[in-house]
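Just one chain follows, in the form predicted on its own, and it is written as C-alpha cells.
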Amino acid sequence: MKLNRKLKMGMVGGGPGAFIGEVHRRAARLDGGIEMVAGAFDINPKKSKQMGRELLLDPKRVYHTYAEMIEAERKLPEGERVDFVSITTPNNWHFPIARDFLKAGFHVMCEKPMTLDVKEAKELQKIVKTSGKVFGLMHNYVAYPMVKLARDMIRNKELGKIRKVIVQYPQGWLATPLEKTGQKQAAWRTDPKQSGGSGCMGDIGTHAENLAEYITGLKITHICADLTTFVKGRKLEDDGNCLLHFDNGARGLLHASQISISEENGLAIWVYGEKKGIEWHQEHPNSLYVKQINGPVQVWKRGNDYVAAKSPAAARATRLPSGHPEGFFEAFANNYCNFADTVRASLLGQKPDKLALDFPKVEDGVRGMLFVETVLASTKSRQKWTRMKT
C-alpha cells in the first residue's frame, strides 16, 4: 500500500533572505512527493507573513510563532495538517522547537548542530524514542552518492583495516569581522547566545566529524584539540585543529577553519586502510579516488553502472546519468527522500525499506554535540588527550 498524497511540510525559520531555509524548501520539492503548506518563518511576524506570500501559502497557515503553529495544525485532520516540520533557525532554537513538535505528534527534520549542548541532545534523544516519530538531522554531505560508495567499499572491507583518516573543512568567509557589518549569517553564527559554545567547530567541524564517522563506520574516542580566535573581538573560535583516535586504533586529523582566505567550502576526506585508500572532495563531488598499493589511482564517477553494482545506496541517491553533475541541492534532497519514505512508512504502519533509513538521525546529533564538548574541553586542558564520552 502506498500513500496516495504528497507529504505536507511545515517550516520554522527560513524567512526572507535566509540561505539554508530556501535550500531545504527546494530540496524537499525536488522529487515531487512533498509540498510546503505552513510555516512560522521569522521571529518577526511581518517577515513571516511576507515569506508566506512569496511562497503563495494560505495566509491562515502562516503563523506568528511556532507555538501558534503547533496549536493550529494539531486541530486539522490527518492528511490536511503538516506531516512534518523542518527546523532551519539559529542553533539556540533547535531543541525547544524539535521537542515541542515531537511531543505534539509531528515528525521533525532539523538543521545541524542538533542542539546547543550534550544535555539538550541526550534529552532530545529520549523524546524521539518516546514519541515514536521520525527525526532527521540535516548533515547533507553524507548524502552524496560517492560518499555512500566510499562507505560501502569500507563496509565490504575493500580497504582492509582502517589506519588513518584525514578530514578537513576550510572556509574563508569570516577572515574579517563580517559580523560587525550587519551580515545576518555572520552575526548569529559568531554569537554564543545563538550559536552555542563553539563557532567554527560547531558550525562546520561537526560536518567533518559526521563525514568521518559515516564513511568509516568508526567512532572517535579521544581528541587533542587546538582552537583559536584570530579575528579580534570575535567571541567564538574561527579556526581549529584536532588529532583523533578512533575505536579500532586508527589515527586521524580534523581541521576546520573559517579564516582560510579564498577557501570556499573545501570539505574533503582521505581514508587509508591496509589495502587501499580513498579520497573525496565536496567541491568535486561526482568523483571518488580509489588508491592502490603499487597501482594506478582509479577515478570512480557517479552515475555509472559499476557504481550502482557496488553500492545500491549510491544508486538510490543518483538522479542523472554520468557526466551530468549532481551536487549540493541533490544531497539535501537525498536526505529528504529517505526521510520522507520513512515518514510515509510510519503513516501507513509499515516497516521502512532499509535503504530509506540511510539518513542522519538523533544519534548522529548526539555524537556531534559530544564532539563539540570534547573539543572545547580539550583545548582548555593541559592534557594531550581528552576522552570523548558516550
Given for the second form:
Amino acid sequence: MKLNRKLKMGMVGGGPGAFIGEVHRRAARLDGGIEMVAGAFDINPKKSKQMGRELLLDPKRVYHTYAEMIEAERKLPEGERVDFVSITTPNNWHFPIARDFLKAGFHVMCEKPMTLDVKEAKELQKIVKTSGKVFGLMHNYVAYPMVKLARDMIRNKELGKIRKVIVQYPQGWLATPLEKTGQKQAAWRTDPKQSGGSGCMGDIGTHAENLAEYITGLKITHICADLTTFVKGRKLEDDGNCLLHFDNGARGLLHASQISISEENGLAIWVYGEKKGIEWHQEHPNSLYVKQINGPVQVWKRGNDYVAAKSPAAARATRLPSGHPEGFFEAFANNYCNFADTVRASLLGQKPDKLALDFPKVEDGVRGMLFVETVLASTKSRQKWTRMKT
Ligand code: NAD
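Coords for the form predicted in complex with nicotinamide-adenine-dinucleotide (NAD), given the form predicted on its own:
Everything in the complex follows now, all chains and molecules, and the chain you saw is the first one.
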C-alpha cells in the first residue's frame, strides 16, 4: 500500500534572513512528496508571522513559538497536522525542540550538531527509541551519490583493509571578528551558550567526522587534538587539528578551520587501503577519484550506468544524467527522500525499504557529540591521546 497524500512538513527556525531553513524548504519539495504547512520560524514572533506570509501559509498554522505549534498541531487529525518537523534553529534549541515534538508524537528532522553536549545527545537517543518516531539528522554531505559510491566500494572490500584517512573542512569566513559586526550567523556560532563547548569543531568538524565514519564504516577510537582561537576576544576555537586512530588500526588526520583565508567549504576526504585509494571533494561533488597501485588515477563520474551498477544507493541519490551537475540542494533532498520514505512506512505500519534507511540518525548525532567531547578533553590534557567513549 502507498500513502495517498503528500507528507506534511512543519519547521522551527528558518525565519527571514536565516540560512539553512530555506535550503531545507527547497530540498524537501524537490521530489514533490512533501508540502510545507506550518511553522514557528523565528525567535521573534512577528518575524515568524512575516515568514509565514512570505511562504503563503495559512496564518492559523504560523505560530509564535514552537510550544504553541505543538499544542495546536497535535489537536489536528492525522493527514492534516504536520507529519514531521524540521529543526533549523541554532544548536542550543535542537534538544528541547526535538524532545518536545518526539514526545508529542511527531517525527523529526534536525540540524547538526544534534545537541549541545553528550548528556543531551544520549537523552535524545533514549527519547527517540521510546517514542518509536523517525529521527533524521541533517549531515548532508553523506547524501552525495559519489560519497555513497565510495562507501559501497569500501564495503565491497575493493580498497582492501583501510590504512589511512585524511579529512578536512577548511573555511575562511571567520578570519576576522565578523561576530562584532552584527552578522548573526557568526554571532551565535561564536557564543558558547548557543553553539556549545566548541566552535569550528562542533560546527564543521562534526561533518568531517561523520563523513569519515560513513565512508569507511570505521569508528574513531582515539584522538590527539590541538584547538586554537586565533581571533582575539573570541570565546570558542576557530581552528583545530586532530590525529585519529580507528577501530581497525587505521590512522587518520582531521582538520577543520574557519580562519583559513579564501577557503569556502573545502570539505574533502582521502581514504587509502591496502589495494586502492579514493579522493572526494565537496566543492566538486560529481567526481570520485579512484587510485590504483601502479596504475593511472580513475575519475568516476555521477550519473553513469557504471556507477549505478556498483552502488544502488548512489543510483537512488541521482536525478540527472551525467554531465548535468547536481549539488548541495540535491544532497539535502536525498536525505529528505530517504527520511520521508521511512516516515511513510511508519505511518502505514510497514517496514521501510533498506535503501531508504540510508540517512543520518540519532546515533550519528551521539557520535558527533562524543567526537566534540573527546576533542575538547584532548586539547586540555597533557597526555593528549584521548579515548573516544561509546
Ligand atoms: P541562522 O541564524 O541563519 O538561522 C536561525 C533561525 O532560527 C533564525 O531565523 C532564528 O530566528 C530562528 N530561531 C532561533 N531560535 C528559535 C526558536 N526558539 N524558535 C523558532 N525559531 C528560532 O542559522 P543557520 O546558519 O541557518 O543555522 C541553523 C542551524 O543549521 C544550526 O544548528 C547550524 O549548525 C545548522 N547548519 C547546518 C548546515 C548544513 O550544511 N547541514 C549549514 C548551515 C547551518
